[in-house]
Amino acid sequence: MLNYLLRRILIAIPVLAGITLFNFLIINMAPGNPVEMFINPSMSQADIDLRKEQLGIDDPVFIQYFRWLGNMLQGDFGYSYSSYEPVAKVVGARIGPTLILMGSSLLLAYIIAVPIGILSARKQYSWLDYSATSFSFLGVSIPNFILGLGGIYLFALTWKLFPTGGMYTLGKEKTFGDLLHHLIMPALILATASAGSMVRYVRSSVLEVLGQDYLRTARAKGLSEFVVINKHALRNAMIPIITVVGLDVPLLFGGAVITEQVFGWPGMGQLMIQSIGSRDYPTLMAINLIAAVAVLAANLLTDIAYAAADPAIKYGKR
């Protein structure tokens, strides 16, 4: 096992920096340059340039991206453009909200669709299979941006069962019940889409080991369809559903950059659309990183995670 995480670890260090190099020079194509967020009409061209000069923009693009790679490993992902603050500091303040959104909503996702996606597989063409596969398709179909407004609309405005956005209540002491008050509402919303996508993911595995040979001779033996559905049939199904964590991470951190706009969650997804705003192109190459790590870590977690739950799975053994 340690030989096969070394391996996979050798290999996502060229494919970590194949996708730095080309975040970097997507970010540096785009139209303009961040000069123009501090140009005003007592500038002249003579200080634009030295602006330029300063801010190492003015150098061919593969020479700023090897200049930001070097400072990167050595810790220094350099100042925000618009904060004039380290980005470490500033992206490091939003990675803490954005991990227990992603988190609680991955943890709703399953909640919600392992029991959906057992039941539908049980109930096969029947009117609960029916409703789960209509609930998968727009949960999978409709925008987060339009559940979001829509669950502001009704559960704040309307109903006020919940605040319209933010982490804590403003001028209150900041306590877990007031997080996790504001929390509900957009982690349900960005559970709803990979929720609708584990649910049929679930029941295809799930119908795939109800027909098995060993699940008849379970239920001969007398043990209660209980026991057989999520003792024996659930775990021999849980290789396809681990994929989908893996495959939901990449998902998750798309959804949250719309969700936390939309409720006004401190994030790093709300970061990312005010660093672009900005032009703030090294807090977005920091964003950027990170999210490529944690993809790569949660792959790589789910490999190990295949072992786990099949003891078959041999890693490292030819």
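Keep in mind the model is a prediction, meaning the values are calculated, not measured. Positions refer to the first chain, counted from 1. What we label the rigid core is the largest C-alpha set whose atoms superpose within 1.5 Å from one form to the other. What changes on going to the form predicted in complex with its partner chain:
- Leu289 is not among the residues whose C-alpha shifts by 2 Å or more between the two forms once the rigid core is aligned; its shift stays under 2 Å.
- With the core superposed, Ile48 shows a C-alpha displacement of at least 2 Å between the two forms.
- Once the rigid core is used as the reference frame, the Cα position of Arg216 differs between the two forms by 2 Å or more.
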Given for the second form:
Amino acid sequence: MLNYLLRRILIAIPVLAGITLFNFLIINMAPGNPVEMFINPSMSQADIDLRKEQLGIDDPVFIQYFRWLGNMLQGDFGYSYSSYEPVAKVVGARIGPTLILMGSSLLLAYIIAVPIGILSARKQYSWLDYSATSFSFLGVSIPNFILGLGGIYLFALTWKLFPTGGMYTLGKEKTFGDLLHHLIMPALILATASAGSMVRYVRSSVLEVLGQDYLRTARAKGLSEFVVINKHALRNAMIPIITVVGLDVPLLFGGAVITEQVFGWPGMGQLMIQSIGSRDYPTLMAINLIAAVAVLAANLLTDIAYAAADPAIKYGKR
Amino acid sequence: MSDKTVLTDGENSRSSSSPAAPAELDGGWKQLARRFFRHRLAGAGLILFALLALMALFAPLIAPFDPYAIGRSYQPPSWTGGHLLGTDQSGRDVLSRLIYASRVSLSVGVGAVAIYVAIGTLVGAVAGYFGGWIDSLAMRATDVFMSFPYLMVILVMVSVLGPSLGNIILALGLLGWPSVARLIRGGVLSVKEKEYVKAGIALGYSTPRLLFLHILPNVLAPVLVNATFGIAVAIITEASLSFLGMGVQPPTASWGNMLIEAQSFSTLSGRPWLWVPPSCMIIIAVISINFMGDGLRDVMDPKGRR
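Now that the form predicted on its own has been shown, please provide the structure of the form predicted in complex with its partner chain.
In what comes next, the whole complex appears, and the chain from above leads the way.
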């Protein structure tokens, strides 16, 4: 197991290097450079050159890449081109809200999808199964921002049940209840796509297990239906579901960008859209890097959880 | 000619008694087509999608107005005034813009998927056939690309390249290939050990001929399913990008950028004709494609149908 873990982490390193390189190259293809944004008519050429030197943008690309990589490894992400604050500080303030949004969405997706998936597998071809399948289909097919607009229209503007956006009510004390009130709609909407695909996974996974011989054996032994389903079937059916989390995290990040924009949620996604507008490359690179590291970490954790949950999987040798 | 290859190769692999690889078909394309059309939802999806395609193709003939012609702003829909779905902020006819926008969505969907299927097929086929360090390198590259938070990277790429229809297609095409590459690689790995491939080697066929004419046609089926769902994903992505202002730029109409106006609450609550129709079009397009994808998946893998 330890062996497997080490190997898995070692494999992640070149992947991470690839991600940083790709990220860096794309951003360096950008036309125009940030200095142009600082230029105003009162600046002399010397001022401009000084500024360029400070930012180090006249150096060859690969030198810039290694300098950036080296700094980053020491936790120095550079300075934001738009607010002149350290990127680590600017982005750091946004990680919390995004984690709250994504974490609660993932949790909601599980809470919604797992019971529905199980029920729909147990009552296969019932009206419940058909409606669950249709809802999961709609969840996957309707883009987040349309659900967001519809949600704001119905629940915020028409029925006034929830706020139209933001994380806390302006000018009021930041309480947990207030946060929850603001969180429910964006989290639910971000959860729909994940929940939709998860229902299908759970359903087919449970169906597969229900057809196995060992369940017939368990029933033949005289075990109650409750024990057969909950102890024998579900434990085995849930194992493949673990992998869905790993697949979902990259999608959640993308969904978070849109959901945060629609609901004015002050997270990394919203910062990203702002940074694109102001060509704030250091901030953009830091956001993409953090997201990529989070995806890699999620994949790693998924693999470990999978290995821990399924005694039949042995990772030591290969 | 290639059709014939597919059919005969299909027969060969069926008669060999080894357990069927997931990439293979039992039966030829004709039988698949028959099963596809018997699948009701897939049929409905195909009809809807065909209607959308016709709408995109004949947009200039169908649209009642010039989608760029400016008139009186915010006219509500009316049967008598001529503007069936009303007008937008600049007084342009919403219905005509809706019809023209289908061109954007369909070309993004089909264009992006065509690019990434081509890249993915090439990478996957070469990696699977040659193996060794080529394979390792290609698979590490797919790991890198699959670890990208997809939409975020596309946002950065499009903002760097400049937001336009062509660049969106390019960005989606350049990022989408890894899943196709993995499917193809897996298929090639199992098919290349078959007797008919060995026979081809013995007959002295060139490597490209073996790979592209004899192996690839037998591993393309799962890619068809992947590509169909990929069109839906590409359409959603374009709409999302345009909605964020990083996609197709006005005055060109796209269903996504028609929804930008709905970010203001006065439009959202007071002028539903501006945002309900484009939302519906996006949903209809995506659902029709997903129906087809679902049907194809059931058809390819009858065991998976429940």
